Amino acid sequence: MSTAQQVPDILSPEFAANPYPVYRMMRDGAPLIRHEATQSWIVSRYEDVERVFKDRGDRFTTENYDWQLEPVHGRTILQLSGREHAVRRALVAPAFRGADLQERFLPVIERNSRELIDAFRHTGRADLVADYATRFPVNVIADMLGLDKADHDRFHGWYTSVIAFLGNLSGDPEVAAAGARTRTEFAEYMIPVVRERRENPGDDLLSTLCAAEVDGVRMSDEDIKAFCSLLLAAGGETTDKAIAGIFANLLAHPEQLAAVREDRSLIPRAFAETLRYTPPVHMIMRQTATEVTLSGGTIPAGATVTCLIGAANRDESRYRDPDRFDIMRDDLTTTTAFSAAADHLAFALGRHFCVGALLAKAEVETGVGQLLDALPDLRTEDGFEVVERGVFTRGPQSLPVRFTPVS
């Protein structure tokens, strides 16, 4: 086992500015670090993170979410295990795959993307983060749930507060207090809507959740509120950063951008490679149920384990030339990249694999395709250099572009 002093700390400015060289140092010489500030054990190698994620709960649990998620969301599906988890997942999963996704919600995705693009397509310039990526997934989720999109700024503010709480590795009390306020505010907003939708169901996702039943089990008002809170935060933040990341990566590699523009079937490849190369979520925590030995040493029972997705996804023992963005690489399987059989780690793996992965795929494929249609001759503003921000989640802070206006 190595100590945190041997590599730059994950709370340091150096790490925040560019974590990837630090990740390499960790993988090479400090694959297991005891990090005192966060009271956790940091793992960075692909084989170790994969093992943690694929565990069925015998060695690694999600009990850490009791303190990490519940204060802002309430009790969510991520905290459950065994039959309780299986039933809850069966209640919510159908809406995010198959016919429901394609027939009910793909038109919602297409319409929301088009509305945002129509606001700037004639101007010849836009910030793909501020004008599109940060708004698109939140609008889609609000529309799917049958909520008022006029409340977009409130939704965005809430999920930003939630993400800040989750990434509050330094324990800032103001961030913690803001997260607690968000839980109260969101409940005051959402619970009355849930109760009204039970009385007057519609053709929206919220009504579907209210009516869903598996083996005689239905979701309570609190269950539904907690899931919607999780959906807005996880679905908004990750898709926002994924779309911005795809364009940042493609604009930095013009030949690959040209290939995707010419052949739209390459969009899933560009998405999968972005999830590997610059994942929206850089770390996910688990808790040990027993003493466990990983690369570099042994972790005691009851310890928090910080899995560095951003490090594992660039592990040279798993990917050739891992610091190179290449949508045509043959060591990343695109056909399984959005399923629990993925060989990148951006959506986690195993029983807690992201339930919204196919929704994210549909949003990204639609959004990237429509943006490429609407923005010919796309290029970054002269002299602009992409700056990523974030430690827990990470992505371009802004992405100003220019293009030839098309009516």
Second form
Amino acid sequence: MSTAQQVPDILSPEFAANPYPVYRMMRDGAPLIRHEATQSWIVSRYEDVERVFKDRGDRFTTENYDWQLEPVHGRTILQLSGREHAVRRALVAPAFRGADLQERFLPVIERNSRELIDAFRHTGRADLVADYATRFPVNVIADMLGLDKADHDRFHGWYTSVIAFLGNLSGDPEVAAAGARTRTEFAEYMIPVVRERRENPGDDLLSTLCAAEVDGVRMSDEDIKAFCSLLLAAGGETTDKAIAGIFANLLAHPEQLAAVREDRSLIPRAFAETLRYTPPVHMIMRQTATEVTLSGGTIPAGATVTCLIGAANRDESRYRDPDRFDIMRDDLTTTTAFSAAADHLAFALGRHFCVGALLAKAEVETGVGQLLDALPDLRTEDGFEVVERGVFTRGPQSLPVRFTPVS
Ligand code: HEM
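Mind giving me the form predicted together with ligand HEM, seeing as the form predicted alone was just shown?
Then the entire complex follows, led off by the chain already shown.
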């Protein structure tokens, strides 16, 4: 194992400003770092992160979520393994793919995107982060669940607090306290809604979750509340960063933006490359069940492992010229990019592979398509340089754009 003294710390301002050169140093010279402040072992090479994610639970478990997420959500499928995970996942997964996604929820996605764009399409300028990306996915989930539109702002506040709790690597007590408050507030809001929906089911996702049954197992009110809390955080923050990221990357490469504008079937390619190049989630943790040897050394049993997705996705042993954004690259497969057979690591892999990957794809395809239609001549505000924010999740802080308004 390397002592990695020359590698900037993952909690340093230098790393937060631009983690990519640090990721390279880690992959090259310190593929396994013992990190005291987070009490974890950091891995950065593609082959190691892939191996951790694909493990069936014998060597790497998700027990880290007992302290990383359970205090804010309650218990969710992220913490489960084996048959219990399979059954619980089967209860929720059908709503996020196939006919449910295409017929029930695609109209919800299209409507929510259009409403946001209508608010700025005639003005000639917008901040694609504040006016669109941070609003769209959370509005979609709230609407899919059949919740009151008037409550969307509260949802926005809750998911921000949950994500801050998850990424609280430095253990800030205020962030922890805000997370605990969110858990109470969310339960007070959600449990009565779940009970009411059991009495009066509708055609919404919440009613589907109330009625879902696999092998005689159904979800309790508490299970549903916890899952909804996970949906807000897992589906809001991530897709928000993905949409901002795809536009930041395309605007920085005008010829690729022009190609996507010309041929909308390239949107999934641009999304897959964005997931590789600037993944919304940069770190995912696991807990070792036994002593494990990875590149650079051996990790003891019972340790926390920090898997750096952002580093693994730019591993030169896996991708040619990995620091180049190229939607036409031939070493990233778009057809499998939104399934558990993906070769980028942005949705993780294995049994906890993102349940919402196809929903995210539908949101991005709809959102990017509608924005390109509504905003001709789209360009970044003069003199603006994109600043990325975040270490655990990461994306553009703002993205002010100009365009020619259509009458
Ligand atoms: C670009 C957008 C997204 C990214 C990058 C992303 C990323 C991830 C990652 C990395 C995991 C694995 C966590 C782990 O293994 O510890 C995950 C799991 C999950 N995601 Fe996503 N996600 C996205 C969108 C969504 C959406 C839209 C939803 C649903 C509304 C969603 C719901 C979930 C759920 C429920 C899990 C847990 C699955 C399980 O434990 O079996 N995600 N996601």
